[in-house]
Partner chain sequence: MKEKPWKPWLLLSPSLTAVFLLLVIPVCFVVVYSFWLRAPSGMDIPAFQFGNYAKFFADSFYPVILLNTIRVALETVFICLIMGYIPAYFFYRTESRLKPYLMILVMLPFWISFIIRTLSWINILGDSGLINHLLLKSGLISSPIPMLYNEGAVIMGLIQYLLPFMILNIYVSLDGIDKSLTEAAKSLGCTEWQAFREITLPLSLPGVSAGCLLVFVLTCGTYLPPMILGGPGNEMIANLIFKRIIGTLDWPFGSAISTILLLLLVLIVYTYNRYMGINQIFKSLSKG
Amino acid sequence: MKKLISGWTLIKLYTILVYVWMFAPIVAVVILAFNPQQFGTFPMEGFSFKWFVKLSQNSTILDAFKNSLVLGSLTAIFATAIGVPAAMAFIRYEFRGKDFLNTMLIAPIMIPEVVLGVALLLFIRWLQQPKSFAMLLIGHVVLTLPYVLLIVQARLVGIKREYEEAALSLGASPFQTFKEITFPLLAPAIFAGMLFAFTISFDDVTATLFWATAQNQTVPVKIFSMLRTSISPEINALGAVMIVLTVSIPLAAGYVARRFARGNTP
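Mind pulling up that one chain's structure, the form predicted on its own?
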């Protein structure tokens, strides 16, 4: 008896269903952001930017957006400033406790954000310090540092030590070697790590709920607060903006990193 449906067909069908299950809610949010009606219904009765205009006039949302941009930018700067020297030390040098220290810095990526959020909150309480923007920034740097570290380490492994040794043998100082040889080759990874850190910080909600004060609320936390009180069409517009930002930034980072990598490949 001939089989009507092969195993590969079932796998393909299952894969398609998984993707539909994952992305259908995201597509629905983006579509409903352009719905002119108060309540989201299908089919929509028109197409409008009404909720985006109302969103741009909401001072609370704009303040949260500003907080997210400032927090994400500072997080990217600090995580990169810590992650790049640490990655170079782990890949280029041998010292006691290297593996332990590397594991400790990467560990936050394996710990649930709820646990991390509660742990840092309890630590700050133990120090008898109030919640503040500085605490929020420290928490986000801890969250994003492993991503910068792993990306830069992966790139450093691919850069042959012979290039740096040749520069040193020709009389260049360690700083000149880093500036003229290592940094140009490492730049794509640094840039990609920085953008990933920004995106993760900008999009985080779970840990931020524990660390943010009323004055330092970010956009994801604001969306969560709005959903607890009522479902406004402005949330769909805000969600669409967040989706565009969090998808486009990593894609742009990957594209720029590949362009830099092609241009700097010796």
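Residue numbers count along the first chain shown, from 1. For clarity, a rigid core is taken as the largest C-alpha set superposing within 1.5 Å between two forms. In this text the structure is predicted, and so the values were computed from the model without any measurement. What changes on going to the form predicted together with its partner chain:
- Taking 2 Å as the criterion, residue 90 counts as shifted between the two forms: its C-alpha moves by at least this amount when the rigid core is aligned.
- Fitting the two forms on the rigid core leaves the C-alpha of residue 129 displaced by under 2 angstroms between the two forms.
- If you fit the rigid core between the two forms, you'll see the Cα of residue 116 move by less than 2 angstroms.
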Given for the second form:
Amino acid sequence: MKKLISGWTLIKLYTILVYVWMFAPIVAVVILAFNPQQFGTFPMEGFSFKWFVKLSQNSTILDAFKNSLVLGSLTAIFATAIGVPAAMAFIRYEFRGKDFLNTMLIAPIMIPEVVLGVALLLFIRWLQQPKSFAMLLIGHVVLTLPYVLLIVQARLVGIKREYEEAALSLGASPFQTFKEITFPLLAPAIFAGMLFAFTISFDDVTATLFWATAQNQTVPVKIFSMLRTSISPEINALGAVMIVLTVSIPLAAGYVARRFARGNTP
Amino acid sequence: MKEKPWKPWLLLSPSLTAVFLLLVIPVCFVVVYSFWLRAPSGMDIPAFQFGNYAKFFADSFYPVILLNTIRVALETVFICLIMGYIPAYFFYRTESRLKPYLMILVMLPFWISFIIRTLSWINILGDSGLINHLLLKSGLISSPIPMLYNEGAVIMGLIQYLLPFMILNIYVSLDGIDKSLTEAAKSLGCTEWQAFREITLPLSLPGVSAGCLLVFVLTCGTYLPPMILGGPGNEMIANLIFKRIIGTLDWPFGSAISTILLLLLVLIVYTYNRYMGINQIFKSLSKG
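With the form predicted on its own already on screen, would you show the form predicted together with its partner chain?
Let us now look at the entire complex, which starts with that chain.
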């Protein structure tokens, strides 16, 4: 029995070490963002917000932020607009070729982004269209769609369709049923899908490097070009802002969604 | 409920159209383009010839990069497995009230920008990074050990990106195992270790193989970590494609390299699907 306990302790210790390994670099970025030195390196000599101030005055980064926000939001809207009905079809209906189509729509996750990047660019070139924001948006929608499908389907499985049937049998019109029953039940799934699409779009680098023009650079692409010179404290500061933003938004959204779902689930 | 048979197709049509028009056709274009010729003027001429493929395999330069990519992918898979199995097992067995929070922590990196996670290693491994700083200060070394811009650094970045995928895949598989099986084995006289080796480990293999496949495939297509953490010798196939397409605008040759990468992955995924079934991976991904 004594041996068993020590084995379990080792497993715990190992797990803790993996956590430390996973988060040490991320914590280092946040800490170094407050280092007032010219080079964003250890040792820390003091504590200052000066790189954040400098960041907020950098207009190209602010522009990139704006681009990323607009692109991410539009991607989220379009990807869920086409992804949620597809997920409904897969979960609520039986039809021929269902499994095949489902696999086909999700399989693009496995296609390297570089290949997707080349493919869409080549296609646009063949159509003799210039790179544009619309193309970047289309690309991001295709890129995020499989993830939206996965997430929304996983959530939809948990929603019983008996509720809708009950409403209909009690005399509600199809529209009433949708408005009163289906939509509120579906809302958390739609919300989760949108959040996921937004994050993936906001985060994407490789494919975006192929598709973006000088005018519609996103934050990660901007960071990538800043890295060409060297790692500066400003990059650490930008990294810290991004970490806090991208971690707190889904955590907060998850909390809101849970409350929202609890309030609506019969 | 009586349903109109066309209804699911109506719901599916926007997604199918988008994927077909913007993904399937463009990828076919890449394959077609890989047979085209590039005139000295830089014009692309429609043709059907294997010159681009011949060029790829003509000398060792390009195949070495392909082999490097596969080697790095295998190393990453191996290290992810070693680092990932035990935490996944911990989640499966723990009865701690902290478990949901620990699980959220594992998934947290998914939400943190990939490029920031990659570049964050510069702060750790660089000449004036955390490790060298601590070693210099403690007097163990007198000059910084170069740890950045080599294959090890690239793999560090890759693991940090892919480890959560591996942990989740293994955990989903472990979580499906009936715990009473191990109890039964132990009541029949198995030791804890025997019960693990004979029951838990074999039953978790579907998750292990799904995790390995996913990590392998994602590593093969990776572009950022070799760019940011690697040196000149650590180029991977995706970097090569980017260089040919964006750098030298050699579309036919770039398409040929893309096709080679795609073929390699299709072959691997197809083989995997024959024997294991691809849905295991999707099941784990939807938990993310």
